[in-house]
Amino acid sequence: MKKFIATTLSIGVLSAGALLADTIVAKKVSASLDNIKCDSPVWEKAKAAEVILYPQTTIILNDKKANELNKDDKAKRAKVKALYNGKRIAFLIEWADGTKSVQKGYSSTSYADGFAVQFTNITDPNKLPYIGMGNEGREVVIHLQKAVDKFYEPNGNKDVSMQVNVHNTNNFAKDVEKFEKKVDSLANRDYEKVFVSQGFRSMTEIKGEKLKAKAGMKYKDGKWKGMVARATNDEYLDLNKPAIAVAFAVWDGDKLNRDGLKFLSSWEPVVLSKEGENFAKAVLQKVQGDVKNGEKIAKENCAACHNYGKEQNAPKFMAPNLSNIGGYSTAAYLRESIVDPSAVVVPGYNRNAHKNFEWYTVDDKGHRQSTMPPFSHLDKKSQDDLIAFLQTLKAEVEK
């Protein structure tokens, strides 16, 4: 905790009250969370905190129509509640979406509304993983839920013979009805997956009863509610701490959202006990600097490779787009990216990109090395000014 306090005091932050005003505080309850749902009465015990989800624009999706639909996206407001009982922890996220998009199993051009909750074991606010996918040595666990119609996929039951068109079977009359009922009973109606990840293209699905996770979605009156409940301690995570860091993402299927085209929060501290407040302050801190000077430094040092805000003159795929970097990045992540860009490397190649625009090389040990040079030569004030400016790079929040 001393490290957290020192970090907070050394960079000049907002007052503690302002920082913690809308922090997620997990409400401890005695009730079982094993079978909790989106509309369970126990959620009334928890206080909702506002979380802002920003359009993820670091990497451009290779889909012209989707990019057009999302080019003027504003940030979304979400409300988050948290409960825990010592054995399990649960999160409820609610956000507005005027169109209910449910993925159909027979369509390859429709996409689902969905949400994800991301967890990490790391409690050093200066070393939180890359938001969205984690990074090498700093893994994350991601719970993903999508709104789906019934769909069929290999499920380990060896029932592929039931997945053929009924007209390609020898069933007639009442046997057709029996066959279709049997097929319907085999359908999946819950797209709920959990992954562990240490960076782009490293996502590995976690399966098995030992995970003991539960998720769900419910749509009503133009709003989605999404719920995730999981064990506080398993072989992947130990969340029995005074405070933890969690991130949230939502997808809008009507706007062809999928993969990296989504709305994403920064790491949000979740306080489980009074002792966790210092961690929360350190995660939420904002660097106080000269924004105007920071903009000048960015133009001199960043604009040749990165597009952001009004500076959109760099080659399109030269480097990650920074237009919303201030929305879903912590101050510590921004500082690390400036002084040690190889600590977290976002590949994100687009197949339309020129081969000269490689974002990284790979060393003899297989580690990615960023082609961006470290800017550790910048003095402390210049770094603070640059970070203060980068923090302003984020979309307007919808009303």
Contents of the next structure:
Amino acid sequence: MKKFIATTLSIGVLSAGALLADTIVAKKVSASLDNIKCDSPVWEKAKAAEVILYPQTTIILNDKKANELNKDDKAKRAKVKALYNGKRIAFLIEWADGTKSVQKGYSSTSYADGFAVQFTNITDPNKLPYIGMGNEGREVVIHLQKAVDKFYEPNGNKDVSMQVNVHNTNNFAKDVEKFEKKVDSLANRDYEKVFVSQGFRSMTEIKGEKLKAKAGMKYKDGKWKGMVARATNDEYLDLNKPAIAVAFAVWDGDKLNRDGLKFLSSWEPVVLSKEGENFAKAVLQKVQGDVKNGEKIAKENCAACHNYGKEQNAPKFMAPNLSNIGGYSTAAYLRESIVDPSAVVVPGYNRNAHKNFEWYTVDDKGHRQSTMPPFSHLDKKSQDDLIAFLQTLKAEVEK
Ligand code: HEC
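Alt. form predicted together with ligand HEC, vs. the form predicted on its own above:
Full complex below, order starting with the chain above.
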């Protein structure tokens, strides 16, 4: 393992033990993980860690009803377990959802509960990809699973364009019966997609033979369990490392959650072997600073563009809403966003629809340049105070 981690973050006053108390530790097992399911007994070997999922408030959907339903969202608690055996790595995420929402067909007024697990090859804790599906030069692989009604998949390739829903009887009015029979023998219950992405407008679906993964969802007693098991190594990812960073998202169909309207974790370290603990500490590290002073700096320098907390007077489309930025960002990401905004550019609203509020321009080499000015002139203490304040911007956690 050459030069695994170079961390520039200091550990400060928090003890390593406290930092790592709720870290996801992947349990090495000898059992096969080829056919693992949500309720396979092998999960009992892994210890559950708590992960908090915050309402993603970066952009506000143009949907009054959805916005109304989600305006007082609290952060969700999830329990995550991980297993690996050298060939495969598997994640189980469990979260409470009082209403089971299963999408019927491709209706655009009903939405499904679902979850996603996001992976990256990057092991520099200061250069992790943008949490919302990666960014230029920092790729992620996303496994997405939604609870949908039965569909029929003629080629068995998890190829969404080929999937036919049971309720789509128009095409099958004549031989629904025959169709139903076929569905019963071949149907999948879940909608599963895997993407490789450098930002949400550059997602490429991975399917067919290349998809060495399995996923599943199971609802019981007001809780969802979601599972993803994938190859530790394939042409997209090499997760054979002492530690990796993984992020989780869940959608609540009942609250009209879809796309960016979801609950999102920060990058979470997953420790596979003891050597990975330094990486975990670096990802979890918080910046200590004077929160009150940070709040003042933010009001003076940031509130004209960004809405957050009590500051909600910036034009709506001007810049990402930072109300939950402390929930789904690492400290390193916050610092980078302040001193070097173009390192990671948040894509923002449709640029054609909101011409006056472009979040980036494109230079002659095709690279995105943020329209946010860099604040690298702030001294270290002011930066720390500002970051300490941004870390407090997050919804209350549900009981
Ligand atoms: C001129 C408007 C403007 C000002 C002033 C501004 N920003 Fe930004 N900011 C943006 C835009 C546009 C983006 C999205 C593009 C990008 O990622 O850089 C952004 C992105 C961010 C992000 C990433 C958000 C996310 O969802 O990941 C953070 C964090 C941030 N800004 C913090 C700040 C802080 C702190 C200040 C004050 C010191 C500030 N900004 C000042 C316009 C601004």
